[in-house]
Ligand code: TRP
Amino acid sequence: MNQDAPREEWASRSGFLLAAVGSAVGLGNMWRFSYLTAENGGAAFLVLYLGITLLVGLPVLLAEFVLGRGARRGPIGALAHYGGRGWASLGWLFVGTGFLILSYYSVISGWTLRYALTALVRGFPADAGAFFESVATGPASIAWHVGFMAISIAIVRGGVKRGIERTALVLMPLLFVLVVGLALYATTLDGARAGYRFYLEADLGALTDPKVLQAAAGQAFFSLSLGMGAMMTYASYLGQNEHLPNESLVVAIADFGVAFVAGLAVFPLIFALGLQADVGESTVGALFITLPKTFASMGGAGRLVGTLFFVALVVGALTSAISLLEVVVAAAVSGLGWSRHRAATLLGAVIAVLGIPSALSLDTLGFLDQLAGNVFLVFGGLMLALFVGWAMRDPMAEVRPGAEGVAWFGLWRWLLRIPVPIVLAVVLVQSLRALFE
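Would you give me the structure of the chain only, in the form predicted on its own?
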């Protein structure tokens, strides 16, 4: 064990915030959020999503920050520090979940990298469906998956300051500029108004629809990278004087903002070309078939816009991937005494090998996504809320340093004790039913 060795720290508050936002912002923000909004009541879904983010996602995010900063360890060490060996198993679940998610997330990220480079070099192919079939599975999919993992490994090997923080300081401002630029461009298109209407039109009946509530809760939770130990690990590199409630709020608002603005770009593009009927019910199909078809139909402008869009996807995917890899690497460094270089290289290679079945089969990828994303994450978040809400001796003492005088700390623990477990338990049951249907 090497838990008492000097621990790295972030060089700046902005570096930590951008890295944490980067962990939260990923492929789900760039497409899944806007798709769910359009299919679940438009503005009504947005209201539910914001409410659940504040009442469910934010309390769990703050709980992860509190545990990580207080113990100055990753998930396994932090939960053992505050709850004993029995609770360390929950930390192992977090690490294992991050390990599994990255194995298939890197496959999808490899697709985005190939699309971005293809658009830059020779433009989007006319037959988008056939191109996606050639990209999604087989030796080419494995190669791009391994290449993306190699980039992630190189960044994490660089450490917290020189690797992760430097990357976040460059890539996250770039992502914000790209997304806002695409949204501004979308306002100039003839079909923009119809796209905005489809995306944002309010269906007030959705406010009481259990399926919409479940969708909003699931998106809010998954989008913030909760239940996999990433935020806990990042917080373990913080000093003791950071204002954790403020940091949590900044991350949550930035995560929502990127997702919302991405929707303002996606739907006007689709409606401007009259391709809304091609969206269908497939998130993957819409992202990798319909949108490239849209860009190809726009000529030279579409090539430029499409390249920028997929570059933004690559940036979001990379910042999320390095946070997942960091969870696993930090656990090996503190728990096994490995060097950072050894942990990042060996464990990254194992994850790359584990991802090969997902690179060969979309069915395997889809099943793992449902299992890890819809079951393991929710269960982990539920147990974390119960731990901090009921089992942890004095979470208030851990959250107050750097944030004295905040009046709603009592509300925070009450939310973790009652409303948050109820919501996550309902989502977990629904997810299990969907998995085995």
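Since the one above is the form predicted on its own, can you give the form predicted in complex with the named molecule too?
One chain, no partners, no other molecules: that is all that follows.
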């Protein structure tokens, strides 16, 4: 049994921060964010999304950090430690959600990997729709998904410091440079202005549409990796003197920032070629069909820019996938006494198999994404808010180490008690309705 082995720790504060930002920043910031923004009225969605990130996402993020660091365990152990056996079952749900999300997340990541390599080696195919078909269906889709899982498994097997932290330290700065570079490049495009206008001019009507609220909340949770214990697990490898309120703020702002800047690249690119009508068509349309079409029509520059764009996506996807896998692995290591190697390999393989239905059917993938993002994560966040807001004995005492003298802890707990659960409960009911209508 490994239960009594000393717990692994991050080598540095920046290592933890980059790993947490790496978990948050992923396909969600580019793939999910861009199609949801397009579908839900552009800037109005953006504003609502920022508000929810700060008022709902941030308090829950801090709650996850506090529970993980305080208990020094993954979600099942942490909830058992603070709340007893009943709450530990919420931890089980979290681990199950990890299996579910990674199973389809890895499928999309596999496509992304293939796009990046194809762009590099051959350039973008002229018929983007047909290419997407061939990538996203059949045995090829399974093969790239399995390949992507193999890379994630290899990193997680390396451990917290040598696997996860080192990967984040190398890849995250690369991702920031790529995304900013792409946004700067987009300013040079003729016709970019229409893209900016769509992205940044608010259609205020959208704000009164409950669907937009639901989409914004689901997206905030997905993008911040909240509601299933990923951030909790990462925080469980922290020492006791971190300033958790500051760290959660850094993660939330970095996550929003990357999504925002990615939008500054995506929308001008799409509008410059007049392809905006394509975007809303499907959840994957914007990223995997419309943009490659744009790149293909831009000649040599398109090939270079497109390659860099998909490399950025692969990087984001990988640093997120390892955080999902780590939740599952940490649970098996501390709960079952498995070695990290064994847990990563075996459970990673199970996830690879679970992903096969999503690799074969876009409808399955889309359904699982709705179910996980809008239902499970929102439910998980609701329960966490209720737990830390009402049930947990003295959460303030657990935030304080490393952050003495912060004045707004009271506000934090109040947000978790009342506004956050109300928003999340409303969203959850709507999501359930939408799922089965």
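Throughout, rigid core stands for the largest set of C-alpha atoms superposing within 1.5 Å between the two forms. Quick caveat: nothing in here was measured; it's all calculated off a predicted structure. Residue numbers count along the first chain shown, from 1.
Superposition on the rigid core between the two forms places the CA atom of F65 less than 2 Å from its counterpart. A displacement of 2 angstroms or greater separates the C-alpha positions of Y35 between the two forms, with the rigid core held in common. For D127, the Cα coordinates differ by under 2 angstroms between the two forms after the core has been superposed. Relative to the superposed core, F45 moves its CA by 3.1 Å between the two forms.
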